[in-house]
Each structure stands twice: as structure tokens, then as C-alpha cells.
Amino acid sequence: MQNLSPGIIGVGSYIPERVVTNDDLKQFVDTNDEWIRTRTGIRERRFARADEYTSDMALAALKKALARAEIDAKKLDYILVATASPDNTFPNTACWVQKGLGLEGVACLDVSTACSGFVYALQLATALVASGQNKCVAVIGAEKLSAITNFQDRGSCILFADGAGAAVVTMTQGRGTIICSNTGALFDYDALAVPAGGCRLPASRETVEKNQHTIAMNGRATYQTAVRKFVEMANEACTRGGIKISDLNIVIPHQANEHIVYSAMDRAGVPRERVILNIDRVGNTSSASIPIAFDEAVGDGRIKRGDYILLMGFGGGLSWGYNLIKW
């Protein structure tokens, strides 16, 4: 009999119905389809409805993951939501998900590390389950970035989109085993931030007029650091997991930018056909991007039983992290 270890037993995702093409953006942003595609790889993205919130998308993704895992929501004893666009400062978004499931008393926690949020949350879920204190943990990455995007900034507004992805973590016998994880951060306010809304810069007429409640990004600085960290994480994960880069069957990086992803994977020696990339269709959904791509790859059969899968995130903080999984 195999030893039990923390593993993923089900994944799910949700993307809004509204498709926003590059030509749609051109109607109110000084840009065009060719400019966006050549710089990012994005052709279109999804935006949520005005009355559709981060918690709604998180709940929809989690329900799919629970159905795939074939377990009842009542089995959950912890809900983790990674998001940079929460419904409120508090109550946290995980509590909104708890309310949607009718799970009174279940622990709820939001993880705020932007695009690396899902891998952070998955590492936390692994530790919670391994400790024996919790038996079944929901891990969700969900974003409504369209609500905090500065559409006057043509360099960043073309990137961001909405959606959610989820995973269910529990002790398993070799199913979706989470082999190792690691996370890290280095403070860099100028690279990627939402300046206003906290106690350092509370909401005021001035902060609203200056769009300081929206995403501000230094693209060049983020690009250079992201490529370097992706390469470092790929090598570290394989070393810790006792495998070679060539043993990786699937790599699912945060869908930041097509050029960042391919540049990093080329340097790390990962063949492009093993990299899951859907940014062309769904854009950059921050903490939701990895689980959305994960669910797509499971659903269409690209991920097979026994595959080594590497998840890698990089984002605001600056923060980064990875999870190595044997499916």
C-alpha cells in the first residue's frame, strides 16, 4: 500500500462569457491588434459582467473542481483564495465563497501575492493537509482585473483579464502528488503595484482622479526579473524533485506575456511544445492564470497520469513560487 501524501484530486476553472478582442480595445485605447499581438501574444481576453464579482468566479471554478474530484463541498475544511482583486478589503473573498457554498464555520483565508498567488496558496494547502490539522482544502485563484485596470495606460491595460481556477487538495495515494514547492519575494514597489486604497494612500478624490486605485506596472523591470526567476525556479524544482529538466512533461507558467514565457523556457531548456500557454485567448488573469491553464490541459488530455507538471508564478511583491506535481 502506498504512503499517503498531499495531492490534487480535482481541478476546475471559469472564464466569463464576454470576449474583448484587440479590436474592441482599439475603440477606447490608442492601440491596435498588431501592436498588442507582437508584444504580448494576446488576441483576446474575457471581462466579467458588471454584476459578476471575483467571488462569483471563484465559486464557479471551485464547484467544477469539486465535481471532478467527486466529493461534496461539505468535505472542505479550509478555503484559500489567491486574488489581487478581492470583492472587499474584508470580509475576505474566501468568506464570500464560503457563503456561496453554505459552509458555516469553515476556515477562510485570502492570499495576496498577485500573479504568484495560486502557487503560494497551493504550498499553504499542502502544509495544512500534511500537518493533519486539515483534511480537505480548496485552493482558488480568482481575479476581476478589469475592475482595477488603468485603461489610460496603453502599455498595461492590454494585458489584464478576468477568470478563476481551482484545485482540491487532500491526502492521496499517489494521485496528483505535490512533490515540492517553494516561494519567495523581494520588495519592489515600482515594478508592479496598486498605489492607493490602503492606509498609506487612502481613497480620496485625488487618488481617484489620478487612477491610483488601478494597476501601475514597469513592464521592462518586470520582464527582466520574471525571465531570470522562471529559469531559476525550473532548475531548483527539478533538483529538489530529483528529476531532470528533460523529465518535465508539462510546464504551466503564469500567463504574463508570451515573450516572457518563451524566453524563460528556451533558456531553461524546456521544449516549447511542453509549455501550456493560453494567454492568446484569455489574457493575463494574474493569480487565476495558472489554474485556468491547468484545468484546460487536464480537460483536453494534454496532462496524463504519471506526468511531471511544473507550475511557476511570478508577480507583484515582487513575489514568485513553484509547485512540482506528479499527476
Given for the second form:
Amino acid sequence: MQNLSPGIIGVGSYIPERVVTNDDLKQFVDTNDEWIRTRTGIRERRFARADEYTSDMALAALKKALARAEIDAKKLDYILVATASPDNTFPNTACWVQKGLGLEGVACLDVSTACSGFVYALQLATALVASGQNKCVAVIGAEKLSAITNFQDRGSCILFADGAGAAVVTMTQGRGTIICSNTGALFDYDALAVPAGGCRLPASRETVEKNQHTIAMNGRATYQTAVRKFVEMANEACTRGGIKISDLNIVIPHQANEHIVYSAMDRAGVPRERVILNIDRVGNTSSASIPIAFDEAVGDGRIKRGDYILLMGFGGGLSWGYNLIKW
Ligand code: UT7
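We have the form predicted on its own; now please give the form predicted together with ligand UT7.
In what comes next, the whole complex appears, and the chain from above leads the way.
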């Protein structure tokens, strides 16, 4: 019998129904469709309903992943939710997902590394099943960023969107094998942060009036570091995985900005047709962006059995990480 190794046996995703075009954002800020399209690649994005929460989207994505994996939810023994926009500080969003599945006694953990959250969570899931501590782990990236976006800041509100993606991880016989992962962080508060709501700046009338419970971003600084880290990660992942950049069939980067992605991939030597980008339709959904793009590419046949797939995240922290997978 072939040796077992940690692998992904199903992926799924969910994006809300409501389409928000670039022109729709003109009701909040002085902007225009051409600026947003040419600077970011975004044409439209999705926003959740007022009564639709991060855990609802996480649950919808996970149910699809479980169906694809042909696994009953009762088999799950760990739920990891990567999110920067949790339902509550606690109970964590993973607990809400457990409740939604009607389960009890499952380990529930939120991972709060913003846009790199899904790759962090996938690395953790790999270690959990490889060590034998757990058998079947749900890995979800889910966001309701529209709830923490500053709609008075035209430099950031044009990017963010809502959605969720999920993967089911277990020991497999060479199915969706997670070959290697690495994660890390650089500290840069000024680049990207939600300043208020934690103990450094508890909620007050002033924090609300100053919009400090929403995302504050220095776009330029984040852009430059993102390009550099994406190039470094692509090279490191291939070296550690024992393959060449030219062996990569598919690269799924965090959908931060089309220019960040293409500039990094051109420098790394990854042909553009191997890069999965859905930012034009989906926008930047932080930790959900990689698993949504992953699921879409599996669903429409761009990802094929045996493909080498590289997932790369980068965002708040600034945090970064990658997973190299053989599908
Ligand atoms: O996923 C989390 C990680 N985040 C990222 O990776 C974001 C990375 N950064 C970016 O994607 C880009 O920096 C942005 C898309 C956010 C901004 O693009 P940029 O080319 O860096 O623009 P900028 O901030 O340097 O602004 C250039 C000009 C400014 O006008 P002046 O001062 O040159 O007259 C801005 O005021 O564009 C203006 N501007 C806008 N104009 C129309 C900024 N935002 C807008 C807007 N509509 N929405």
C-alpha cells in the first residue's frame, strides 16, 4: 500500500449574491471605474447581506468542500477558520461554524493573520494530521470585509470584498498532497492595521467617530513588500519542494492587486497563463481569496490531477506564507 501523506480531498467556496460595481462605490468616495480597473484590476466585487455573517459564508463554503470530498461533517475533528473579520472576538468564528454543522466537541480555532490566514491554517492542518493528533481538519478562509472597511477612504475601500473558501485535509494516498509550507511575519503596523477594538485602543465614542475600527492601509508600502515577498516565496517553495519554477503548473496568489501579482510573477519567471486571478470579479477578500480562486480553478478544470500548485499569501502583520501542493 502507498504511504499516506497530508492532502486536500475537497475544496469549496461561496461568494455572496450582491454585486457591487466600481461605479456603485462613487456613492461613498470620489473615484471612478477607470482608476479602479487600471490600478487594481477590479471591475466588481461581492458584499454580503446585512444579516449574513462571516461564519455563514464559511459554513456554505465548507459544506461544498465536504460534498466534493464525499465526507460526512461528523468526521471533522478540527475546524480552522482564517479571518480578519470574525463574527465576534469570542466565541470564535470556528465555534459558530461548528454550531452551524450541528457538531459538538470539535476543536475550533481562528487564525488571524489577515490575507495570509488560509496558508497559515493549511500549514497547521498539515501538521495536525501528519502528527496523528487529528484525522480530518476543515480549513476555511472567510471574510466580511465590508463590515470593517472605511468607506471614507478611497485608497482602500475600492479593494475589499466578502466571501469564503474551504478545504478538507486528511491523510491520503497521494491526493492533493501538501508537499511543503512555510509562514512568517514582518512587523509593520503602519502598513496595514485595524487600530481600535483591541486593548491598545478600546472602543470609545472617539474611536468610532475617527473610523478606527476599520482597515487602515498604506497601499504603496504594502505593494512593494508584497511584490518582494511573492518572488522570494515562489523561489523558496520550489527549492524546498525539489522542483523548478517552470514545473509549477498553477500559482494561486492572494488576490491583492492584479499589478502586484503580475509584477511578482514576471520577476519570478512564472508565465502569466499559469496564474489564477479572479480579482476582476471577486475583489480582495483577504484570507478567503486563495481558497475561492482555488475552488474556481478546480471547478472549471484549470487544475488537473498531478499539477504542481503554489498558494501564496501576504497581508496584515505583515504576514506571509505559502503551500506547495501536488494535486
Ligand atoms: O490585501 C491586503 C494587502 N493590500 C495590498 O496589497 C494593497 C497594495 N496596494 C495597492 O493595491 C495600491 O497601492 C492601491 C490600489 C491601494 C493604490 O494604488 P496606488 O497606485 O498606490 O495609488 P496611490 O495611493 O499612490 O494614489 C495615487 C493617486 C493619488 O492622487 P494624487 O495625490 O497623485 O493626486 C490618490 O489620491 O490616486 C489617487 N487615488 C484615487 N483616485 C481615484 C487614490 N485612490 C483613488 C481612488 N480613485 N479610489
